[in-house]
Amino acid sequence: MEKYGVAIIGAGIVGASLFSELARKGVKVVMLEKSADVSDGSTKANSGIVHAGYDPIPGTLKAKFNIRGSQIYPSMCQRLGVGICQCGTLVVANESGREALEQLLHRGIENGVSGLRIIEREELHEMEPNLADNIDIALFAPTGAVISPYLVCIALAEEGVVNGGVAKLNFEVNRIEKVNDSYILGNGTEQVEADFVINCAGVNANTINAMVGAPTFDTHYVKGEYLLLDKSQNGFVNRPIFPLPTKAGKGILATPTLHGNIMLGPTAIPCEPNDTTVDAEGIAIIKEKIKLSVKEPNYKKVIKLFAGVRVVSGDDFVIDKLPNSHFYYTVGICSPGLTAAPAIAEYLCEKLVADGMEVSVHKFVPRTPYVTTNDLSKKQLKELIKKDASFGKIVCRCEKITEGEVVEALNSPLHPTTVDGIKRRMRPTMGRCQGGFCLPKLIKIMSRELDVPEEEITLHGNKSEILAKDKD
């Protein structure tokens, strides 16, 4: 049974963002995962927002950690080596919203929010061309940027482990004990030990708290459907648009993606916790809203339908220790959980060293982005083709993917098995088609690669095979 320092339960933004902060400073860290892949839960499906911080209660965690991790992101995001689109964010209203605006503006200043103006119409119409015709005024926040979550969350997690962390995936951890001053933690077959344990378990935070005796909260879980449309509508706008904020939540919004697509949503249904079901209600909502913003988007051109889930426990994040215990939580971090993420990581990181966890002086050993071909020069690929001819051999048409660039993810240092793995860190299966052209060679890629029969290749994991075995 391995001992480590410290032990993550949970590898979402949260838990990654953790997992690479303490790997940096030298401390043995182990991350465990009950999915095949980390980014698995709400982090994979979100809106996939920076934002400024002009939202929440001043005074809250969620105040303070938004505006702290919205300063983290743009250097931290150079570091790793992923794209961040810093095009600033604008709550868009008519007339008659002028004062609620004012009062957004009002309250970003008190959180610390830089650069945040009111936008009259001549000016607010020539920067986003297919706003709602009724749209008077907005709030703009230059800071507010968009990222791809999974990638920042797969990007975090390979750090952590190239600069010594350990990742342990489809790890559902069932048992906490303790004994002495360590922690033993188990999932049925396999345990490991940790002087500190950081629960980051999301939607099962409560279920993880309770197996240590650790309080649980008062929980309800939000889904929140989107529509993805195609790249072709690029450009519809030009940065996240929102309408007024409600008690319900930040509304309808309409983004571009980092990669070039057009996102709207979400919705804010009540939910089961595993509930990512998209229904004709859902949809109804997001068309009926998204008129409150811009002009009526190109429906015809929508690729795909998803929703994700959030949990939310009261107004506020919850961040504390079991007393007496090196025992640690994280409850409820929902929006802007995405942009807090890296505050939090470096919040919990001072507690666990004032708490006596250990670092020691460590190499920084920086993570290696993947190669991506649509951004090399015609002269740069031709090179790149030369020394590895699959390089040249497109997989996915709709992204321009190639083999080489599938091999070399599933290379990658936390050697994802699934589809969905390879999806969200290539892009093949998630453009036009969704997979009808590329899946078939993907499948055989992955199983010549993975050494696996072709049958055994799954979508995500736990029992979600795409191919049917022969009977006989």
Ligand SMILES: Cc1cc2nc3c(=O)[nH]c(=O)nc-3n(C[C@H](O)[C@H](O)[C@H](O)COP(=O)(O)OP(=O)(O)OC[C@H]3O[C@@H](n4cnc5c(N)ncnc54)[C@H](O)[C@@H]3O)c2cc1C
Given for the second form:
Amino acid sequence: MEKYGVAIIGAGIVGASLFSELARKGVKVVMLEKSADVSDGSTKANSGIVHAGYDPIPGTLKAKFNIRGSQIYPSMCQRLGVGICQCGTLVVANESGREALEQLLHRGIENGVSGLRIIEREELHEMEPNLADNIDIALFAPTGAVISPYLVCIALAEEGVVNGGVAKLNFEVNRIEKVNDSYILGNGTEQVEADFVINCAGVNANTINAMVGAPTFDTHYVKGEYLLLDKSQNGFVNRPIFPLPTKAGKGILATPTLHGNIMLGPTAIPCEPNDTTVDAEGIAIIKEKIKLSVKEPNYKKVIKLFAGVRVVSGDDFVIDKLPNSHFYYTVGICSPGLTAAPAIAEYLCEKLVADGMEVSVHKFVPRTPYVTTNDLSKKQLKELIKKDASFGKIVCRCEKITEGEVVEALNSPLHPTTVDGIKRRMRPTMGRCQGGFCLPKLIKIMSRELDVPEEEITLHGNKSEILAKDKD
Ligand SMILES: Cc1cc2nc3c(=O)[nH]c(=O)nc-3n(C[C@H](O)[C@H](O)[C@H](O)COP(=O)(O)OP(=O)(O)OC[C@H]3O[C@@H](n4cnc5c(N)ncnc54)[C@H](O)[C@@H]3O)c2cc1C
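Based on the form predicted on its own presented above, generate the structure block for the form predicted together with this ligand.
Starting with the chain above, the whole complex follows.
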């Protein structure tokens, strides 16, 4: 049985941030993820916004880690070689919302957010021509940004791996045993041993805590549904546009995605932990509420409906350890958890060092960003095709993704084996046709490269085969 300094349970943005943080410090770390790929929980389906930090109540963990996280993101994305669009964010209102906006401004200043200002009607409508006519003012937060949440998570996990960390996918921790000074974590067929265990299991955090007798918390689950519009709608809004927040959350927003789509949502519907369905009621809520902020979007251009689930525990994050142990837990990491994750990782790492975690001298190995042909000049692309003709063979027409890029994704440090894994790295099937044209080609390439029959290629792992097996 392999022995590690630290075992992280869960490879969402919190687990992956910590994994990278520890591996870069030379810690012998393993990250255990139940799914076939990282970023398969809340991290894959959210608004993708690095929040500036005007929203959380001052003094809370949410406020502290939101602010620090938003400071870390720009340099972290540069280090990882992934995109970030520092477009700022707007909370919009009509004149009757001025007092509430000013309160938000003061809360932001108290939290330490820089550059916040109230923008008046003329300037505002010049910045965002598609705002609803009755919008008069906005709070502009220039430090707000847009990222691709799953790409950041994947890049952090890859960075952890290239710096010596071990990521075990399809490893669902279902048993933790304390033996002398260490923990044995098992999935029924395999075990690993670690001095420290960090629970980053998102909606399953209580189940993991219960395995070691750590406290469990009152939690509830809230579904957020979205409509995604085709890239032809790029420019409908230039930055995330929020309505005034309410007790139910930040409200239904319109936002550009990092890759040039427009996203509308999310709803906030109480749900079961893994309910990511989208229904007519949710769509109707989005269509009704979005009118508060922007003009009517072109709903004929909707290409995808999807949902993510937030786990909520009281009003704040819970980040703590079981007394007299080396077991740490993160519970209720709802919004702004994506923003806060790198700061939570930094904090946990400091706690672990103070608690005796072994750190060794380590020379940082940078992650190699993917070659994406869309980012190359014609000359660069020609040269690449000369070296490797597969970069000249288009697989996904909507997103212009080549066979070379698919193969590159398959050979990337986490060795994804699912269609969703390739999709989240390189974007085939993410475009207007949603895989109608490219999925068969993708399956063929994956089957050839992974040396498995086409019928065994899955969408997202276990029991999600795409093709029917021949009955013979
Ligand atoms: C609709 C919506 C919109 C949001 N928008 C934003 C936003 O714009 N900005 C922002 O900052 N935040 C946002 N958030 C919050 C953010 O998405 C979450 O806070 C964040 O993704 C939580 O990350 P996590 O790593 O804690 O959990 P997860 O991403 O859920 O990761 C937990 C992982 O643990 C794994 N796991 C579970 N049980 C086990 C087990 N037994 N063994 C092994 N692995 C296990 C899961 O498979 C999963 O991969 C939003 C959330 C939602 C739902």
